[in-house]
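Given as structure tokens, the chain that follows is alone and in the form predicted on its own.
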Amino acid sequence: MEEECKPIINTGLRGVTIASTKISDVNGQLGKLVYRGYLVKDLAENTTFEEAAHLLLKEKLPNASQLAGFKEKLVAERDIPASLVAALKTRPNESLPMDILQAGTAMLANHDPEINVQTREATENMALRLISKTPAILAAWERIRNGKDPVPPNKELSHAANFLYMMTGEIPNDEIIRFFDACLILHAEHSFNASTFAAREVASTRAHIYAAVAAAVGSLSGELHGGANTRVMNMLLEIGSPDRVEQYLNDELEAGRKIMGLGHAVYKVDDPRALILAPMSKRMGEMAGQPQWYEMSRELELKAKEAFKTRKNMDIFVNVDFYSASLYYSMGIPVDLFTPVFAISRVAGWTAHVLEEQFAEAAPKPMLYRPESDYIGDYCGPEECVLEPIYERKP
């Protein structure tokens, strides 16, 4: 008698394709990071975040008459619904950020005057709106919170710099908004995570791309995903000093617990994207009088890659999160706002991939995702449950 067949369960979908895209390559084996044929590390270097958004959304980097103009779309976009302000002063200030931020996201589109048109035109511009808001939701939160006015969006400055503005009401120098634009760009784009494939997945259903945004950013809340950089720098907060460092990753691997942004579910050598954040972590530190930071960044890394080596015979890697972490907090940017920060950077690359979802001109067409599942709820035996009355029902 032959066996059943039973089906395959990849658990997480590790190895399974689901879909072509256009819009970027993860190649862990070598630690290379493209976005529609472009390096990671070169866009960080020679672009700003405006132009990256624009060739995430259209495919090709602007010239300068066609970047002027995005641009110009993008600031006319940065004011946020006057109900929407009201709104999130009726909320508590201990509010998850996340949680505001999805809601928030789910809001603008009550006020968008193109929601019900299903076209590409239509949905590309609902994704400048977004790109433009989102900054501005998160940073008239953190001053709503703080008992603070927002401050309205100044149409002068770029995309990056504005959002530093709207936060604190200062205008952060040169060097500050280089770094934390070239942020934006690294974090704006790393093709089907779990995030990413929510948002594809809803834009699936051809729900309008706010739907497909707020789940997006719900999927970012949870921790097996977006946060890691707030638990490394409560890592290091926790170390406290250099000179803690040895012992603290000692009593952690002798505990069997995990040394926050190493590793990574795909890169298999250290993530091209913390390359480039750490030398701008030992500079923003040095700038805000706190090497310390990254100091015992740089420590943890070396130390934990031997001891790996020694205690494992294995290699370990840095992850995008692990400087991440103390630059943004040398740069002033609370803690529990990391991970709303990397979600008003990667919005660029998820309403790439909801165009890319609903519009894509590729065959086969995109269809309705609809996984299979094998159920295992044998209650029963073999046979179906026979319904009892209530008053028969065994506890």
The other form holds:
There are 2 protein chains.
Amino acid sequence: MEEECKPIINTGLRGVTIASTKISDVNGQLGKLVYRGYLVKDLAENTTFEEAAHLLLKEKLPNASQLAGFKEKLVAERDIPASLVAALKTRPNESLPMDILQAGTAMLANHDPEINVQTREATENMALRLISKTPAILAAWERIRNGKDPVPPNKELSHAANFLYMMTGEIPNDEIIRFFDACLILHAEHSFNASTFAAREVASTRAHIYAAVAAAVGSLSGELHGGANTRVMNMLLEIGSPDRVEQYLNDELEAGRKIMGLGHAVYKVDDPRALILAPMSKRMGEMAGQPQWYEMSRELELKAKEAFKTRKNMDIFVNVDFYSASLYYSMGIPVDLFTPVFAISRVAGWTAHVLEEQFAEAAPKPMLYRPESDYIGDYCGPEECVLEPIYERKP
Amino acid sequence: MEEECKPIINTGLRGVTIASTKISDVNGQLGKLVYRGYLVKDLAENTTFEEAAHLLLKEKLPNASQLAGFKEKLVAERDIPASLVAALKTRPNESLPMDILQAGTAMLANHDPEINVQTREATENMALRLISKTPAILAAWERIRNGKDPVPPNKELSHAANFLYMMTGEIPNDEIIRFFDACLILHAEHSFNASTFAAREVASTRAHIYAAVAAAVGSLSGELHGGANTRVMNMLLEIGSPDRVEQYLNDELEAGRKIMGLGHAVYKVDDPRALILAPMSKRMGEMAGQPQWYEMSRELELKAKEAFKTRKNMDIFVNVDFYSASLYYSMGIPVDLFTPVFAISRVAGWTAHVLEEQFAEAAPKPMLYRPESDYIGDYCGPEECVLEPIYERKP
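And the form predicted together with another copy of the chain, for comparison with the form predicted on its own?
Expanding to the full complex; the earlier chain stays at the top.
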């Protein structure tokens, strides 16, 4: 493939192709996202998170018996050790949930019987453990910080349903389960986004998969990445009602501030995931008797598109965080858990990328990520600075 | 600056300049490493870790009163909360120390009063806390896993001496302190190495500094990065005595295996840090009555250089991990703590890079790292794959 020559200093590698992958393809112009060849829309509408995770990790959709085997393995790994729960209980209630999830992911490594085994098989086993146990950590933390005991997993439930059950202690209705399952599929993978890149970068040193996923959790926590869904919801809460949308939008644009949930590094059209999330948000809001969050979102989308066209002569598009916020809120998920919920889905993509980074058979083999930087700092004349004894240094 | 156009797919960004920095400069051709203009050799021989950390974080060497103020702040942050010690006590004794350090770094965020403040000042305060508290976590863990109580910090001691004291409960002699201090300086910073790049990548999402440093710890743990010093020592232990070096070298080269501690992504001459570490390793080995580790290292260096020249007609050079291994071993540091000890030094560089990534005044401002990938996976014909119902899928 021919690479165009672009200036790439201090541009966050934006638009620069740095690696090949077989995991997913994002077509930002057409608004298409595929996981190993399958449109995410088809997957969200017709499969389960378990099938999508199988597709990402094992490179193909499972048939019925493969899926049964895969689910059995996942179900068997749903519990977390009592000593990890004990560690969570030492944490201050006000801890940021993403920090708890990052620490919890790192601590899972302490319990993995294959932690020192550097094979594809062992790493895939660890990937399954991560996919099953990170939701358990999050659910346990939500209970613990509210003074409740963690709920043991329910083996009869799907991955999506079991997480909601472990968090609330109640089995949700089928429509909520189906919506949440679709959300987990939609957020599972998105090529070389910042958190996945962090996971691959760490994995490229031959660090184990827990270290890589913990790094990815850290990256996802940033407000320019996964943290954006929380910020969208805080914006909706600040707006308060659909009739206040226009005023809010005008005020923000006048002040030169960013509107959360709009724009994306890759998509130049509406994010295909947002198009699936929007009707779910509408339906979920109606079911929950809180239609205003979807209504505000929709109003904000339309008015923002209009305003950007008029004021800046540019098109602006909604991204994945825009409608997931109102959807999660109507489902009763606490606002500060939106980003961790993103994480327990994306862990499927992260682990698939770690497997590809460490065990891909393709040539050239991936190499340790070690870029160069351009030093623009001080020298003292043409040579290195002379080190002055401390008492001769100026203030 | 003119960028050469290079193929950068699947090459780990090796040799590709992606950002500007004022923190350090690595001249791989001349074997020079400077921190903000000062040769690392001068710093290691004439300053303390505290002065080097001040240089990295605050962009200049401190004068006497600035250093006093900086040290006072660091000393005040040396303790870790009792509930964090309680969390460490829940961890299995056989946990990998780098995993403990990654989890511990993430948990430190739970206790930081400024965790939600996104200013340079708050982030610099957090950087100081990280520099002071990560050694405390490591020392506490070494005690706990051996069934001992953590040792409270000693305010009278330097940063280097206090770590050794908290780990062993004994104040080491002055020469050991001076050597260890020099090691902390030498390992503190090295531009866009893999772990620093991970820290910057996470920080570029506007995640907080703990999340970024925890990612860096994960990256450093890999055997192709910080994990190499442990592997050098295991190699020396396997060799066992200087007279077995030649046989070992021949066997490894015949088998096509890599010799640990030789070669570097950037240096094309001996690593300037190795040249400082070697005589310290020699002296420390003599003091400890274990001269064989240095002798083996030296013999291996000479014989390997000869063998690479003869067999492959290439020059090979020692890197930073080559002599730090025998040095740390003679100091009595447990082999599996070599990489964590690297981390408690490099945290100064990581935090300086996070500050630069998030608050540099230079234009263009750093952007979220979000590269692109080239999809080489499946499509089913020219279009997306058709999703078959699960019972129609082939095995």
